[in-house]
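Starting off, we have a lone chain in the form predicted on its own, written out as structure tokens.
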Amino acid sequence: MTLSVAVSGASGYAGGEILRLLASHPDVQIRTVTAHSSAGQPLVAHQPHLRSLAHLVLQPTTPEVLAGHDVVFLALPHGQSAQYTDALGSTPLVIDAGADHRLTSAEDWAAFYGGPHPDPWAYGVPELPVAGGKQRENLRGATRIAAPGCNASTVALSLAPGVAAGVIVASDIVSVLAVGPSGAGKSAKTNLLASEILGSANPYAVGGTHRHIPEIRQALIAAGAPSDGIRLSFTPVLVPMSRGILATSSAPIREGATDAEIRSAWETAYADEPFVELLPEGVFPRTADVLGANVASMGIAIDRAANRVTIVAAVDNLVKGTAGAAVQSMNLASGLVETTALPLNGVAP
């Protein structure tokens, strides 16, 4: 079975990281790649790093482009996907690779984006601890998938475990993120460049106002926390590496839990999981580490003396946290090998 596949926003840094790994892959054949102001021209005027894809040409970001494709990935900011859902319905799968089919909650969507209110797609999040098992159940076979948020699929994989086994509190918890600036996309924003970056760690989103917020608040509800017990400190900062995510994030033990249980949730939860690395006890993850993989790599600390669970948590944004996510979330809907196509290797140094 070759998978006929299109991918909107191919130009910017997260179809273009779709594209890379898709290119590998042997069950697909990418035949579109879109944009809006950049259409017509070669797809490596935008993306030259992708050789083998050198005789695509960007066409517009159309339904009438898109239709006619087993798959298409929509690659585009938040708030624009959604106008290509009613178009593509006879498309077997489509992936959003935005934000626009994350939230369950209209009153979420309505408080951290706005406007109408589209409808949730299945959370493209294989590994997550849901109740029941994992997330990936929901996604076989599925016809319409949001690919997660990075920082938020990213937090969600780490005290998801914790949650799920009853060893941690969700209502004080506390996330702080380095972060790289193609999180953002690659339009040419004042505060992305170089000049502005170098040298310098910038706080964004402070105080409750990141978007990815209520995304965290979903996936640690569905993995068994109280929808009024989760209290979520969220402090992004941009610093200068082009990709990755450092999360540190923490939360209270629950009264009574050993460290021998608080270890074994995060172990038991991920023992099987190819793309989910838990560390070994002292160790912690370095962005460096999981560099062009489709990994989330994390080591986990217990401090008594504070009575608080710390888990730092490294992704490559682009990778695992957008472009891999989609792709392994499309495997397991179309019935293939989740792992195909996806590295599990990094890049060194």
Contents of the next structure:
Number of protein chains: 4
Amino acid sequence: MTLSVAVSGASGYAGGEILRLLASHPDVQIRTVTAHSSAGQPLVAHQPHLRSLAHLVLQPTTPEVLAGHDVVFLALPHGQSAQYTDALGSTPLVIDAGADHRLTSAEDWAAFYGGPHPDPWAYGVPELPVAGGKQRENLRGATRIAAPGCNASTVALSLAPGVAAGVIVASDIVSVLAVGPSGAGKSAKTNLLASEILGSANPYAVGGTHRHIPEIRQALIAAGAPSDGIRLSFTPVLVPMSRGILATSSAPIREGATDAEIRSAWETAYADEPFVELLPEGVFPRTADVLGANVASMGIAIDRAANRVTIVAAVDNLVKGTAGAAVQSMNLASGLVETTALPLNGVAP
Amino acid sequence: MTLSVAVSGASGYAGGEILRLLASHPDVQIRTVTAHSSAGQPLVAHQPHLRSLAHLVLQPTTPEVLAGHDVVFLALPHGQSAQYTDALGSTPLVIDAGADHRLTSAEDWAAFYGGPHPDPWAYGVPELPVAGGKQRENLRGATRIAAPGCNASTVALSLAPGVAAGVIVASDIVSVLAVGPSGAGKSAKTNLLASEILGSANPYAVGGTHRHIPEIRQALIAAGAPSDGIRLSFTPVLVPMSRGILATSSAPIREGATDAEIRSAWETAYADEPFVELLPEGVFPRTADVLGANVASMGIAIDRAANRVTIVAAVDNLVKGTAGAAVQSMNLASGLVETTALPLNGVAP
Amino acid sequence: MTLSVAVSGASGYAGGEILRLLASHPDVQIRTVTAHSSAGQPLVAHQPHLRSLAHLVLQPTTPEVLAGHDVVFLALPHGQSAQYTDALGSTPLVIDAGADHRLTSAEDWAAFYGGPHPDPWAYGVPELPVAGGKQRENLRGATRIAAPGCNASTVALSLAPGVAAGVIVASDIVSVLAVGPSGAGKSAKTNLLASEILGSANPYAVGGTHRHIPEIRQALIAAGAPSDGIRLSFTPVLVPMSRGILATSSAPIREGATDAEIRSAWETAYADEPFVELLPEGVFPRTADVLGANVASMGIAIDRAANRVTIVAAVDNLVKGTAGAAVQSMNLASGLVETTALPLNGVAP
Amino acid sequence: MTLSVAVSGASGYAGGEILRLLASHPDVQIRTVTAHSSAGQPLVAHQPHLRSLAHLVLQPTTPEVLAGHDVVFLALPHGQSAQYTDALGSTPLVIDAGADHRLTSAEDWAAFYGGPHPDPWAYGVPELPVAGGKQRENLRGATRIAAPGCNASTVALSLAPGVAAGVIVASDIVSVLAVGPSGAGKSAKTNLLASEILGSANPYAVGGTHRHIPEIRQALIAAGAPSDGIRLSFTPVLVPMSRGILATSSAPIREGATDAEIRSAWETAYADEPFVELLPEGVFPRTADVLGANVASMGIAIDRAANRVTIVAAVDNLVKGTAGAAVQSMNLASGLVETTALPLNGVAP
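The form predicted in complex with a further copy of the same chain is what I need now, so please give it after the form predicted on its own.
Now the complete complex, all chains and molecules, led by this one.
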């Protein structure tokens, strides 16, 4: 079986990374790539690293151009997906890398995004513990999939095992993330200029305003946390690396939980997951070690003096955080081998 | 009055920064610079940016060479100060940039450093709220001063006002820091190589092992926290910028504390402090904006959804974090104008 | 004497750096700062590192606002100066950090800029050897000064002594520059995004199209090169550091020139120049060592195997390359001590 | 056919990259990895990004351990290969990533390395034009191969087509390279510390002392340049990116050569080479676009005003510059498909 695929937003970072992964996918034919203002230009004019796709020309992002494929990836700015999803009614599989279809709560949508609340789709983090299993099961055979927010999936994967096993308390979670600017996309904004980012650590969305907060909360509720018992302090900090998320998350230890029970929560959850790496005790991940890989790598410290479990997780925001999650979801939804075309090894140093 | 000064460890980063500041100090004559393996070489062979000191030659770091000055700065690796401090008995003022004389608790010393516990000296963070005033008063006329740990002073300055005012709860503090590698000194270690740091965020000392933890606890106790009621989760993350600390600290809001009371705690504490900058509501600092400046810049967010106050503070680890603190302490101890030779403006972008 | 000063383009990088230097200038009162779209906002909203100027509010950049000062600095995008210079007829001293008034050759202007050729002003690189002396003499008492292009002054200072002394051949110069993106200004362009610059070396203006080429040629002619005998291959490469230019320039050795004659050319030219540092034989500069300093630091290698003299020069593009040159020119033009408010020491690491 | 492979120096950067490529090679079994001081530790303790090789344990680098494989890769510091190559007499294929066996000229060896001159091996840059063909032919069936120096192969590939076609003059070549520090290996040296490299451009080996100079000269002679007619000014500059070489090389245009002839020299040389990318006129490569790829990407400018052809080439020093070249050579020597396991696409941004 060869799936015909269209990728919109192909001149951007998320679109480019989806294409990088699909370029080595044996069951996929990349038939169409689309963009907005760059339509008509060769793909490699915008993605010069994708040499094996040098034959592709960017077409305009219209429902007509996107129709007629087995799979359509939408890698568009927030709020732009809806106009296409309606028109893609007959497309077997649509995967949205944007935020539009991630949230189930209309209240959260109103508070963090505003405007009409699009219908929620299956959430594309296969390894995420949910009641009675993994999110993976919801993706098998799915036809509409919302790829995760990169920060959200990193934090959710960090905490969900402990929440599901009841060894940490979800009511006082603190997450601080060092993130690279590619997560903000290829948009010409002054605050994303190299001169502003080089040599500096720049916080943003401090104090509970980041849009990934409700997404994390939703994932933790799915993992078993009481919906009224989650409190999350979430602070992202831009640091001078193009890719990568290093999320340091901690939560209070549930009274009475032993070290063995705590460690076992994560070990059990990720024992058979090729793309979630639980490091040995005392070892913690660096973002360099997941660069280019579809892997969330994490280490866990039980800090009895602080009465907290601290999870440090590294993710390549463009791979496991976005494009890899999208391709992994496609594999699951289409009945392909889940790990196809998804790199386990990173590129370091 | 002109003070004659000796700086040991002058070939390293802390020593170099002390010299950079002293070079423009009108009341100081830099008479002696010392080093270990580089003795005999010109200072500028190791600090080529210090052109105005091109006449200085590194001498060996011995008690004899250091003796006979009005002020001696020790910028040596941990554990090496003691041998000199004994021999400098007649030196009017000794300022140690190392950790040896910071901790008052023998228990903490044993747990985090080990070996004989050196006597504690006056702690060199002038703006730090302590019971009934500021640490500054302890520095006036002091003869032996321990300059602070850069991470410790950043976090202590972030939290102490809230602790002192009783608007936050010290028993569940979480601090995550993005830090540049210069804080680790100019020592040739594989994990500090550029190839390891560039493009990567690297956590270290995860889970409560960092030596600045007891120093922060000590500062918060001095600010009024109950000594048995401080719990601190502390995680530093190396990021690819040579200088800078961006500390994101949070603590639970004391029940009943109003937004006005919370904000007022910091406003009151730092209203008259030129070197602690409290940013307007909704504004948070970047490390680029304190580069080269003797300033701790901070912003405060009251996150009611998370029930936490989040303080984001930016410090140049080599200036306000180390050398600037040392020079400011010297000014205070020597009866000079406290702000002399201490830059308020940073170098950006 | 206190000069009243206005700085236009105060929200940008060049304007900000002029202000950083002027902030510590004892003979200057910064009375007016102007901007375009940010008029009405506090200066520190755009230049948060300039704490000592927190009282200033950005005013609109109009001839009326700029009029009535002793000195006006224009730090505007190319082509925007002319409209103000006409209106500033009665201003004693105008210094343009833009390109408009640098070129004397109408032909060069037409070829590299196009449009009407503004009248050339005195060129603001005081140390530049010109026939019979230094460019400095043209700046004393000048009323209209064109601050240099940062790349141009770096390369011109590198080569002019050898050209003036006749020890190198100007007809086959090759310059390759590693440059930081701040030289391109604070404009939101996709190719200047941090994600594009981090981890990458990006050439631009390859093959003889860079606008600083005629400016270098002009400087070398002023230094004594035959106007029809200069050929210059010039390639700038953006590298991931916010500031800095490292220019590697080479030219063939004039037949018969001895090593002593060659070295002497640079030694003689810069012997008494505080802001041009000629490093000892075998030592070459790093951009870190001039960060924040008004210094061009250079080392010279005589490569007999290649038959070329190679000059490696480091400059902070925003200081000696732009703002420092502008302030140094102001000092000269106004009869102040030339070195006032110009840092000799850099900020490293 | 499955080749059994041993990789020495497996804890270093070159060794790690050879393993990253071999990990996806279908015709290879990585049986042995060796190191010096780290022997006995898991490979992933030193190469945490190589998850698919988590089962491998580092063994000591001894002739006994290395013996008995079909292919042995030596990724050792300079001068350490010889002791093993003698003992590997019966090994079918040995590929040395070090410098020991690259130079044919005993005189060059004495001048740039010193000590006994090891015998030269086949040189591992398949695409390099040599008299009557490509270096590739020398690698087919070879049993001893010297992988290239990363800077050398980048510059040689840039210039050889023009030299071979006689459109440029080899007697006045100038190359300036922006290089990442990983090329210097994972050795703990002060000048390679992140604090020294971040935010700075640092030249080294200025003035004709770099050891890759004779290697480039040798390659250009093989391409047809007269052996007494090559002069090369070569200056590498360390810049803050972990990987990558951006080489800007230029040479005088041969009198009478037309633009078409010049461009055709490179087009002809690389028309059928998948791993050398000649960009369209006016387009030049960035190192980000070859990160992780086995590709030398180059653009050519004909600068008539400077009378030079300028070639800008981007290479990932660890891939096409070292490990990729080594694996490509192995493929050729072993009769495998030349392109196996060698990425065409890069990882960007």
